[in-house]
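This document starts with one chain, in the form predicted alone, laid out as structure tokens.
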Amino acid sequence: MSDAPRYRFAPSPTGYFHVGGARTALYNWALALRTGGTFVLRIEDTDESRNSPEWTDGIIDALAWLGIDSGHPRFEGPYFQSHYAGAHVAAAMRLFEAGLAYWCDLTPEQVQERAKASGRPGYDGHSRDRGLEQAPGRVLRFRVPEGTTEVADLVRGRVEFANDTIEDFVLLRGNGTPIFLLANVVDDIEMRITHVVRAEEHLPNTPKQQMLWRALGHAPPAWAHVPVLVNEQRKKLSKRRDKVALEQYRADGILAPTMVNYLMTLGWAPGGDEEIVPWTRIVEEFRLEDVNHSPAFFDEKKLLAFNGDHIRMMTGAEFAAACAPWLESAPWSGGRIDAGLLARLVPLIQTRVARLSEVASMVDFFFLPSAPVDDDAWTKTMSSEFARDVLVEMESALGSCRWTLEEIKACLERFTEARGLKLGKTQAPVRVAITGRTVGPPLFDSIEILGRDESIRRLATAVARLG
């Protein structure tokens, strides 16, 4: 058997892919690549009431987007926990036969009543020495030993749990089905998992799982519980309250390298002062021992800043290719975009967007037959006779000037200087007439690309609208 480490990522297919799960998956993937180990994907799908095949497909697709490639030699799976139910039950029965588990006939209501009467929460071990046999409705409970359980955690150090605070926990429900805790351990043993790297919320379950590993005759894996992600109120990220779905950020135009880079820095940081670093360097430097155990703030503003930096690092061709899907899906595109025109626009917009979803609304006026009408922009900018004078002057000047960027700009500068004004004041009505908005790509470059005839037509249209 190979001594190479085996890491596992074991999500439940019960909804969109949480950014916290994505971070955990990346931690495991980076470790597998650096150590020459294996990344095992196991879908924990035993909760039939909440699972859905499309959620499973979504997990696999999201992992692939992050670069965790199912075709990579370090990738193994996906396995499905529901396929191993027989092994889970068999392991529980071995524990019973070894005297390490026992049957209990108390209902959950009776457990609560006894706890209330005794003043001590949880199950009180009522059936420990009653010698009950298996029967319908009876649960199988693990016999928690006396003493303490010490968990050696690669992130948090040594964590000690007093066993008398841990009740004899259920292994098999009254209907004979195994609980998640048992299934998780049995699967990890069968799949030869050597390292369990997961969120800190699972730490309270770890002493129980460690007991089961030893009771089933195996040394427990190396444990590592990484910090949870929190929002700006320092509350744990919640699906009900926060934007946590990886799919949302992907649809919003966050680049995959951005998300990978940002998530890896939540709880860990590469050496030096740089935060924007390539994946290859992350793999070389990432160590569990360097992960901070404090909660990590998932800052959307910082994520956007990361994304802007990554966008500016792309070549023009890479940026154009990345933008294409957003442009082709715009209602005005007809599913096709002039590649030559897009190549001319790239230098104008690549430094001005923080996410790819912003591109379509920034360049739509190049592809539309007329400038889009933004009523707020029109009211704000075109409400004076001055605006009309500027448009008339530019309409005339553009009709006779040489068609170069410098001369186009000089046309407006001459008008501006003659009146002792600032260029921004005279530029504003021209921008609204040409682009339909108060902000956007560089105005004079935009006019040059649109061409003389189209630019003059848009200026004339705006003058006519002003009456």
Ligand code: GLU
Second form
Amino acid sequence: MSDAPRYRFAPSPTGYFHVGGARTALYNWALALRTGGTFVLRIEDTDESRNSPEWTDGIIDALAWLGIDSGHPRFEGPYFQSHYAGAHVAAAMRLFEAGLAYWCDLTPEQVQERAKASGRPGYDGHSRDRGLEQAPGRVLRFRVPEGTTEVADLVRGRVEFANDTIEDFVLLRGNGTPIFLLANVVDDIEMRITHVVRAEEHLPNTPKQQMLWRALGHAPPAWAHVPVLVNEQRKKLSKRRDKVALEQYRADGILAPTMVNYLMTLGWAPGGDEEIVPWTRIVEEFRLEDVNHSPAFFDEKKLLAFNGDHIRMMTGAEFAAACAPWLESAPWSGGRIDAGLLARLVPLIQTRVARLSEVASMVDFFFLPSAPVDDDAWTKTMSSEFARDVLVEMESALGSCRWTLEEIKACLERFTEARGLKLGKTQAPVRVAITGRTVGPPLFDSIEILGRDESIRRLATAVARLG
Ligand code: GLU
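Any chance you could show the form predicted in complex with glutamic acid after that form predicted alone?
And the full complex, kicking off with our chain again.
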């Protein structure tokens, strides 16, 4: 049997795929790729009241978007935890037969009453030596040994837990179903997992799980608990407060390579000064030992800046291909986009957007039959005393100039200088007449691309509107 490492990602499909989960998945994926190991995807779907198949599909789809492709030779799964309930129960029964677990008939209320009376929180081991047999309503509890449990964590170092702070925890509920802790360990054992890399919130489970690994006759895996992601107030990212769904960022036009790069560098940095690094370099350099212990700030502004950088790194053709679906889904496109026109727009917009969702409203005026005039923009720019003059002048000048960028610009410059104005001022009404807005891609380039007839028509329309 190969001794290559086996990593796993074990999400519970109970909601939108969280960016923190995405980071954990990427860590595992990067490690599996570098070490020639395997990435196992296990869907922990045992909480029937909270699971749904859509969430599972969402996870698989989001992983594929991030490049964690279920068709890759290093990818194994998905496995579904709910298919292995038999193995979970069997493992618990083995522990009982070996004397490492025992049945207990106390109800949760009775456990609480006893704790209150004794002043010691938690279950007091009441049934440890009562020799109870299995019966409906009885829970199976693990007999926590004396001593200490030392967890060797690749991120956090050695963490020691005194066993007397850990109660004899439940393995099987009163209805016979296994609890998460047990299912998770049994699956990891069965799937021959060598490295458990997961969110920090599972650290308190780890001593219990390590005891279970040993009790079931196996050396525990290497553990690594990665720090939580926090918001600007240093509070743990939560779906109630923060934008945490990967899907939302994707729908917003964040590129997959940006998301991968950004998530990987939260709490970890590649060597050198650059922050924008390709996946291949991340895979080569990423080490759990270098992951920071403290919570990592998920900074949306920084993510946007990263995205702008990644957009700038694309070739024109790549950028056009990335924009195309966004334009095709804009209501005015009818699902089709003139590829030749888009190719000409690329140099104007690639340097100006931070996310793909901005593209459609930036270039719509090229595709629409007339300028989509915004009322505020109109009021703000068309009330200047020279607005009408500049439009009339441009209408006539553009009718006879040579159709080059320089000549188009010279038309407006001549008017501007003759009136002793500034180009920024005189551009404004022309921009609104042509594009409908006060901001957008460079004006003279836009006029050149739009063409002589269409530009003149838009200027004339604006003059007519001014009356
Ligand atoms: N299913 C657990 C979760 O989504 C993960 C447990 C683990 O990684 O061990 O939080």
